[in-house]
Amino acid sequence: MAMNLAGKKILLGVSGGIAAYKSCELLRLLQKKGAEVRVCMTEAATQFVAPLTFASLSKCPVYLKNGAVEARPFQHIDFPRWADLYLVVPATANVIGKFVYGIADDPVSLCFMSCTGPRFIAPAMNVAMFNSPAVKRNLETLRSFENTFVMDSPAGELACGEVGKGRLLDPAEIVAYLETRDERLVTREGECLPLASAACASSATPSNGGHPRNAPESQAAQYLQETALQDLPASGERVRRVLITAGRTEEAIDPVRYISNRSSGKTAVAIAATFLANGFDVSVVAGPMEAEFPGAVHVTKIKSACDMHKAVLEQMKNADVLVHCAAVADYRPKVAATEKIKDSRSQLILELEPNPNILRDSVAQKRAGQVIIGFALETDHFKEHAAEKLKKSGADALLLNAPVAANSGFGFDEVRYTLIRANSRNAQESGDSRNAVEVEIPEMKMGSKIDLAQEIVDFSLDQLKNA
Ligand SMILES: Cc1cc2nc3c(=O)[nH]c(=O)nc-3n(C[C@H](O)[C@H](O)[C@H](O)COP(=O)(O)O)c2cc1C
């Protein structure tokens, strides 16, 4: 189950590098999605971003050295008690190695240590440091450190004007990447879950239930390894990648008119930052859309259902994954006018030709090994259309998609979805001709897009492990 953000208590960790700011954003990031935060700084990241910033954000006293906003003598042991998960964006090659070999000299490695629930770091730091063989090696041990998840720093354009890998998540990736983590890690009740330190044995039960204190480590240690989603790979490891349509498109009828539908691509957006959670490399094809993909995300910009198609088949050599998830119009007008239609108070008929069919054209390239999923919107027999949709289509998958319900949809962050397999097994032995495809339909649900987008990725993950 997807990690829920509502209600949860995160302590975010901020130390002295050039991408603190986005820390701000992200703390209001996680506020909107019902969080509670509060923060710790070091002193160097105090010169980067006045802790008044953080305290007034998070409407609480910073902990900072010496308790400078509010002097209480525990906060390096009451912050994590009260925290069901520890935050450190960005981690400096400093913390981050405090972190590795016990130093806890200023509240955020102070933190680090004295906390037993799950650690999420986000280290940020110029490439060369980034590749200098101690931070490797010490991010390779964190790595190794039970309850603690370091996340990817991606290449890119980085803060002091190089480009390189050593980038800090964007706030929006960050946030995606703790909703793909599993929901046990934080509120599991009544199971036994790591890592007690005799300093916080004594504590009262956590306000989310969780964290019973009393686990065996190796215990601990399979527990994690059994609820940890998708890490990220290796370093060394083929980096996989997904190719996204996203959006809605535009058919013109004349310069300033055009055909369209309500498509907002937050549902894209959520899969885009799934899949980069997930460690892939993405890349979306997107038609106007309202939502923004994260900063990580290669975007290819378009407007018509034929800009789309060919921008897809030009692009879906090189990825591992398709997803179809824009609102391709169907039907285009015939012929679209040089000059603005006139206003003439009689009938206009407009004549509207099929598009070109991306998904069904994108399965005829497909190549061994590759995966491909369809979107299907449908607001009356659903399960019929969809399914026929996916037999005609060939494709491996289709997310059936059915805004029916109050606040749902176009829009919004909940959906009701259904992901129906292609049954491949079943439709070999039957001589695999498409119409032999048979279908699972599993039961309708509502859910987060997050959740929506997690559903697609582990199905290209597992297909992908199964090619
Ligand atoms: C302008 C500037 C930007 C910096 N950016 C980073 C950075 O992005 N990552 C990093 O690891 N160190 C960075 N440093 C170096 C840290 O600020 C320095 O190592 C400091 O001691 C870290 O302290 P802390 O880990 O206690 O916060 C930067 C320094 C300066 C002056």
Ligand SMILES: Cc1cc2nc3c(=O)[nH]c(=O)nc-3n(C[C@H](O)[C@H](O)[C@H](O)COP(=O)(O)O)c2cc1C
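For clarity, a rigid core is taken as the largest C-alpha set superposing within 1.5 Å between two forms. Positions refer to the first chain, counted from 1. This structure is a prediction, so every number in the text was calculated from the model and none was measured. First, how it differs from the form predicted alone.
K449: CA moves less than 2 Å between the two forms after rigid-core fitting. After superposition on the rigid core, displacement of the C-alpha of N126 between the two forms amounts to 2 Å or more. Relative to the superposed rigid core, the position of the CA of F112 differs between the two forms by 2 Å or more.
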Given for the second form:
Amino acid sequence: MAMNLAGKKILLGVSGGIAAYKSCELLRLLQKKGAEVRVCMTEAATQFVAPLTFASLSKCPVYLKNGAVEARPFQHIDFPRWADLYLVVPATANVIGKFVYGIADDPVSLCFMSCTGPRFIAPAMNVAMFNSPAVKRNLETLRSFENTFVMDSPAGELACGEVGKGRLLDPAEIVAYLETRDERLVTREGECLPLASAACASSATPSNGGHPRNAPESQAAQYLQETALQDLPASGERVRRVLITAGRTEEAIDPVRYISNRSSGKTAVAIAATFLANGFDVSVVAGPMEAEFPGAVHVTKIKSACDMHKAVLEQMKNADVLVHCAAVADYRPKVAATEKIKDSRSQLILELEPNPNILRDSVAQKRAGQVIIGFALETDHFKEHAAEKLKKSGADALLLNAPVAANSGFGFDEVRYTLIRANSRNAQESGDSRNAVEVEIPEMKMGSKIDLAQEIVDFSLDQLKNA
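Having seen the form predicted together with the named molecule, can you show the form predicted alone?
If you are looking for partners or other molecules, they are not here, because only the chain is given.
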């Protein structure tokens, strides 16, 4: 009986390979199948994909080696015990060696050691490493472990540019692989059945066009098309695109000093990850920031507001949705010194001039059907100021956030916010006069930046549907 992923609790282990970014798409596909996913990561994996990305997608804290101080001390037992199955994608040569020799010194290997349910491993590495005697031996040993299934690592073009075995299976292929396993591997209580069931699953050939392990390529392709890819855009259907501004801008005073703010970029990362999880192609124009984007996000790095203004107006024509999340400096020094200003301890006067208004200028170039969402950070008279900004900008909506509550706002995972929508019907009746547009002003609420991101994505999808 083929496995139904709906309702399954899946622990996803991510180790430090370049293919780690594909785990973001895999998580999204598993969720679309109805599975609940939690994530654990090696320290090396966090260098490829930021933990916040997986936390945003899974809506659950990520188990890390050096996680939050309030994390439970038995995560290496709790996470596998919660899961119906453990899926390691990608599995590097290093972590495979740890699995084989019983080394448990990071979350991924610790969870492997304490997992009593089915474990599925998807190797990914350079062809030279994959063909090395050590890796070949380790993979063979791993296949002999009880309730452990090692997926194929097909030949293809690798990240380094070489061609050969070692490529990670595509996320849709991994989903298809799981769906062809025997449902009897996992009971409803999440307890693993005896090895006899596992052996049966590895040799069984599913009916109704199933995908046995050694099925012909055409049959496998047919199965993927009918099952694992059913929630993806149909062939020829255009993928929706979103352009997001992120981080802060730096306005030069001299070669070593600048005017800026405290934006960490966490909100933009949560928004990018959530759009990614909803099937969008995601591009970002990012100023300096601490948070990191998923590997699948296209990032254009800039420094100043003028640089961001130019990049946004150049790229917006390809976007279905624009989200102006960056904390852009309103002013810049009228003249930036070419040499470091010497410390004379005398009074220094800086003459400032306004930066271009990126939100308003993008609205001026807005095409039919395009959705534009702005951001407003206010510290007093929140709703009045935000409503006025929305009217003047002509955007479809404005995300108002107020970083005045304790432990919220810049650098934190929670924020006080509300999404203010323009009333398009009233706009049409008034001849689309911006200042005459009425706005809907919901009450502000405290929530996570993930919740904030999901509200923006939901609004965007609704607007695109009705465009």
